[in-house]
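This document opens with one chain alone, in structure tokens, the form predicted on its own.
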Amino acid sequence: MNHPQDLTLRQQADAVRRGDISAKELLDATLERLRERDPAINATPVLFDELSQVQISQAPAGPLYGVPITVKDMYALPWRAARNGTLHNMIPAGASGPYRNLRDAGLIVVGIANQHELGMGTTGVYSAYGAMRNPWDFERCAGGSSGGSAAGVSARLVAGSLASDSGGSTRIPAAYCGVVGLKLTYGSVPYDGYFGAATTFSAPGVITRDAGDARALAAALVQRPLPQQSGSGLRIGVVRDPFWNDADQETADVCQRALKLAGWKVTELKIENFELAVAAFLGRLIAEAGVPSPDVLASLSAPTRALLLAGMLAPARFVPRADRVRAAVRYSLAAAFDTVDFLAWPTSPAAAPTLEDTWIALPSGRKPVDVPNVRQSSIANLTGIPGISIPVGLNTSNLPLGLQLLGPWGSEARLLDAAEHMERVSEREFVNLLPPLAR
């Protein structure tokens, strides 16, 4: 048999159930493949050796018995505050909604995932536990915020971990790492204990290696089915301006041949109102962020205390405004969606930039990458849509690429099936790749 963290989840949960493996067995193996592979990415800071061990006696015989998974830090959980990237305990001890629902899937916690400082930014290079690494290579960006997740699946040092997305948080690391980054719909799990419950952006996310793990712990967490239908004629709208017109020219052309041998039909889309959605978006989000206490602030980076102090500077009349064009964004969004069935242009409009140098170079300029990396992804938070990343490939630097798919309301099972159905045309050659420090 092979390493138990080289089996998917779905793999690692059968083969327990079979009785092939132990669930300590199963985990003994995970502690030491993170002991062995993390300090070269630093995604899992914190492990619960003792507690782990307490979970497989506790744990109820769920379909994902004994499978071994990472917590990002935005969650409570029973036995830690959640820190959200900081020295501090922002949010007590207790189950939090998400973790109950995993928990009850059987799911054993083995460990907190790093994340970008208070889940405000898109690279990872902040965090009290400091910097996350890409598997693929250790100089660039695992992503943010939830760049621990993709990592830590990426490397294979857990099949699974629990992000979240405000701006992208799952789906921008996950396709920096080359996994699956599914984000759920607005409201779709108890948020209590979980810092989404102050925002009206944020939602939980997936990240595993496959669509098909993404959708048992995605099951799991929403404990409903998310049946599994043909994802062959989709019906999928292009909006070229600017999400596919101002990405790296490489990125663009990968995500466009991935399209061609899904062989969806295509649709170019222009949308009404699309072109206030960031300003909406930003807007918003400053003014629901605020500013923690002082000992909290003084501890934060210089890049993290800007952003919150910058808010707090932003007039109220622009929450108001914010709502109107949420309102209509979310109408002409509707109205797309009576014509396709999902909506798709690069996850990232380029690869992983460097920890040292997080600008990007865009046809319209270079940028810091949390700029043009949100203006992709923040229409799925401030529509409250879900929304996933797939594996598509690398750019000549071997780097992973992603491209994303946004569905309506509710539409997590057919996102998966749009993944499984490229991963099968694809011989699963995109899922399969591994970053150097897996092979």
Second form
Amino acid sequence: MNHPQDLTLRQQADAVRRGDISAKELLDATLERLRERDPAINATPVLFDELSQVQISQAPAGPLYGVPITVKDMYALPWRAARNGTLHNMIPAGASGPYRNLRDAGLIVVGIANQHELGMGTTGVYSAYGAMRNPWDFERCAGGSSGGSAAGVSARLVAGSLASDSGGSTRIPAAYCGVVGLKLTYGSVPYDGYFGAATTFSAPGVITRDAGDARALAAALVQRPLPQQSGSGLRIGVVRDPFWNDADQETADVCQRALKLAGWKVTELKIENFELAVAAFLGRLIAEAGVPSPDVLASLSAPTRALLLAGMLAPARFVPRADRVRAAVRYSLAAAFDTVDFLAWPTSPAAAPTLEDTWIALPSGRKPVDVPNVRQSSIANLTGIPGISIPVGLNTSNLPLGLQLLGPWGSEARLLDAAEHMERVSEREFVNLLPPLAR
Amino acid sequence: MSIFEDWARATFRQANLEVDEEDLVLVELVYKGALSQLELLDHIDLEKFPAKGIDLRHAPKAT
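I would like to compare: after the form predicted on its own, may I see the structure of the form predicted in complex with its partner chain?
The next block holds the full complex; its first chain is the one shown before.
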């Protein structure tokens, strides 16, 4: 057998079930892999060497028994508070709802996945543990806020990670690191012990190497089967402006080629009120982000502190108007999903920027990458719908690109069908691409 | 000191939050950027955007 972390999450579970490898052997090999590779990318700053051994002895014989995963710093664990990428305990230690569901499937939490502090960024540059680095190029961002989850899965440190998504935080790092990122429908998992529960945007997400693994991990998370069907013949709605027209040309071309390869029926759409969606997202965000205690605020990076402080100043008159727009956008989306199965556009309008310069050049001009990233992703958070980022290949700088599909409320299984279809028609070319760190 | 800086400092002081010059420069940039988006909401037609209940877990029911 190769190194067990070169197997998929499903293969690892099967190998343990068959007795080809014991859960302890798998865990020991995983810890060794983490110690060997993680220092280059800083994806997993906290390892549970002894506690993960204890978990094995207590884990139920669930469908994913013995498979090690990482958990984003946003979730409380029985032995560790949720710190949310800061030095502070933001939610006391305890078994958070999402953790309980993963534990009951037999999964083993081997470490904490690094994240952008407080989830307030799409680069992964700012964290109390230090910046996350992209396994495809250590000088580039892993993405955020779930950058440690995506970088760790991409580097084959673990096969799956529990992430979260309040404004693209699962999908964007997945695109930057060349892995699959699935954001669940809002409210589909118990939210206790989850920092995202403080907002009406956030939903847990899973990051894995392929769609089959995402299906297995997401089914454990929502505690119901996500049945598999054919992903061929889907009707895809494409909203050109701004999601495609204001993307880097190479990124748009690669995503367009993937859509063509899938053979889906593509229709151009205009969706009423979409032009107000980012304003509504911001209007709500300023009301929901709040400001942490002075000691937490003082410990944050200057950009994160500025985001929170600026929110304090924003007039409250925008909040009820944002809610009116939010309701209207949900109706517009529901109408769109009467005519197409999914909407599609590039997850991020360009590949991962460097850690040193997080501005990107787009047809509309040079911008801090968070601005267009949030534009591409926040509609799902504003409206509660699920979304997935699937790898669709590399650009000419050998950096991964992701195609985003957004579906109706509760359509996770169908989104995974679409991702698996893409894997079939591409003969798994995109999901089998290995970053230099994992070769 | 600019009007913005005066106002921001007073607001933060009321909340017992210490801010320095670097904070204020960044806060002003972020605030003005956000405001340029948020002001779109000032121009919506409230007749066209009625207040409606939101359950983010499901599609809205037609009314």
